[in-house]
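Only one chain comes next, encoded as structure tokens, the form predicted alone.
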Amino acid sequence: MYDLAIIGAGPAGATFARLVGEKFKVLLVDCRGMTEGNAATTEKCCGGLLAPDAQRMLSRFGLGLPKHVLAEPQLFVVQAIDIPRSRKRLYQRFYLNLDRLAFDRWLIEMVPCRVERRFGCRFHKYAREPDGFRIELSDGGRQVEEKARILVAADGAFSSVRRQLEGRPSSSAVYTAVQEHLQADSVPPYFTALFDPALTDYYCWTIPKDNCLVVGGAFRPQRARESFSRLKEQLLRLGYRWGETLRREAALLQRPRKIAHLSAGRQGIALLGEAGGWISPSSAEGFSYAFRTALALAEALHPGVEGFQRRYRHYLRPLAWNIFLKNLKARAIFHPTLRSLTLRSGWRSVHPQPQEAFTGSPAPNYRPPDI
């Protein structure tokens, strides 16, 4: 029997396994083929930007990123575009641009060797037993059963473990995140957030990444395909240009609108990262919450298994407060009038000097969008 079975080896699951793998007997399960040389069975729909909050968590862990997980260019400016009001501003913000699959594999490489890994293995369901859980998995077409004292769900926004635990879908706002990697020789050198209530009540984005332009958005599921097509039409009108579509990714996304949408788990089951609803409601940033929930659960287990869930809930209180404040921030960001007034005022925006002011010639390979 394992002490801990972790379902999901993304940033939350892999980080938690790294933190507790030397102390406990751990099973780490993921449906993707995550080892080097094995293609991931599914691509994670993720912009792959490490925001300042997530960077701070890496610093707390004492980690530095190897260069092979980085994508080009590194980003120091965010462009906000309000399409209906024809307003745009640039804001200084520091993101690390990542190759998401390489980043996930790097996190897994740091998991202690004594942790049992089952990649390409899918979780089906669990059953409670007097001493823990019986877990049903499918591994290469074979049905496998394992036992664990504690079950840890790190399997994303629509966690199979959480659905079975709660017996109903989460009441969080649900979106379909869709993005394409487009071949492009000329890309804007910053992360762009686009707002248009005709497309979504959330936001859309463009991200330059290794000679590609990543175009995406979070849309209501019933209109996701239509809204994404209209987003690309809007970008063409703004002056963006690209070549062939290299790949498309999609995933369901939950947006916690209230504290009640968050969960730490119960009855011997702990929820990490997006599985518990721990994601920014204003930006959909999830890396920092994955790291923080993993650390909180590891600290809760440090004194032992007895009473760990009470300690885990206690350690998550500051994070719940953080999400409450992010919801207040979101009301300003996504309110059309308040957003327009903020962009119009130029408060805290930056005004980079064009290259021609110094050299007499424009910056190469990029024509800024026209509003």
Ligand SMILES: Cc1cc2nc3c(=O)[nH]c(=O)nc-3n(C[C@H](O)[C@H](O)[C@H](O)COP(=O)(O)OP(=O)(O)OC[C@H]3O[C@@H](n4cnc5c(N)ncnc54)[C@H](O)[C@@H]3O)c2cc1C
Contents of the next structure:
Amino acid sequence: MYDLAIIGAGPAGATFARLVGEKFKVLLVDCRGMTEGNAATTEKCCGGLLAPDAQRMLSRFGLGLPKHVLAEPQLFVVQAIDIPRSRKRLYQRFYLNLDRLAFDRWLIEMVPCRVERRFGCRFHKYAREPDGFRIELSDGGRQVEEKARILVAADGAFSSVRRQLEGRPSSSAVYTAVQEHLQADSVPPYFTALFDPALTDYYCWTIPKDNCLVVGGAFRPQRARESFSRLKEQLLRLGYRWGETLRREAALLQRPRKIAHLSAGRQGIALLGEAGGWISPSSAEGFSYAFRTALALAEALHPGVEGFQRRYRHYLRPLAWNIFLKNLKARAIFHPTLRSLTLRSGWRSVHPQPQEAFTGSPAPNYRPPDI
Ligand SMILES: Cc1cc2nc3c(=O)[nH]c(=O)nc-3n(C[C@H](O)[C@H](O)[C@H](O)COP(=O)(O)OP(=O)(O)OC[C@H]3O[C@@H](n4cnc5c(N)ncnc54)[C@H](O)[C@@H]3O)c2cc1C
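So the form predicted alone is up there; where is the form predicted together with the ligand?
Full assembly next; the chain just shown is listed first.
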């Protein structure tokens, strides 16, 4: 019998396992291979940008990033493009550009050896028992059962545990994110956010990553494929160029528009990270929320199992408030007129001076803006 069974070893599950692994008897399950050389390993569809809030959480954990989890280049500029109004601005913001799979593996490497890991192992369902939970897993084709006092769901946006707990799919707005890694020699060193209500009521992006241009967008599921094709057409019109498509991926993405879309779990089940809807509704930034929920649950369990759920809900209040405020911010960002006025005013934007202006020769990866 385990004290804790954690379903999902993404940033939320792996961080939580690291924090509690020495104190409790823990089982960590993930359907992906996760470890180096495992054929079942797939990379999560993700922009892989570590935003300032997530960097702050790493500093709270006392962690520094090893070089091998970084991709190139590191980013200091966000470019916002309003496609229908042909407006564009640059803003200063500091992102660490990550290789997402290497980042996930690094988080797992820090999980204490005492934690029992089952990778390539899928969670199916749970049943309640007098002293906890019986969980059904398929491990390399074999059906196995395990028992745990507490069930921790860190299984992402389409959480099987949450669906069983709530008896229905999440009521939060769910988007299909589609992303392609395109071969490209000259890519502007910006994270670009593109807004076009004809494509999506959320947003699309381009990210330079290790000689690739990552193009993605979060779309309403019924129109995802068509909207993604139209996004690429828009990018060609804006002057972007690329070669072969190296990889195409898709994932569901939560967008918690109301506090009611968030959940800490109940009745012995705790929800972490995106499984509980903990993700920014304005930017889809999710690493900091994965880390914060993991830390909150570890702190809630610190005095013991008794009453942990009440403490966890209490520790998550500031995070729920943060998501409430982000929703207010989202109203301004995603309102076409307000966005257009902000971009037109140039408020808080930056005006980079290309090297060309001083030396006559362009910086190696500088490409002038196209609109
Ligand atoms: C396209 C896209 C781009 C994004 N870009 C960024 C970004 O640049 N920066 C940022 O901060 N956030 C970004 N996010 C959000 C970020 O990826 C998530 O918020 C973050 O990964 C959440 O971590 P998590 O551990 O809660 O869930 P996940 O990372 O989704 O991990 C869940 C884990 O559970 C496992 N799992 C799922 N179901 C089962 C099952 N039945 N049995 C066993 N295991 C299971 C999965 O294999 C996975 O490893 C992006 C999201 C998307 C979709």
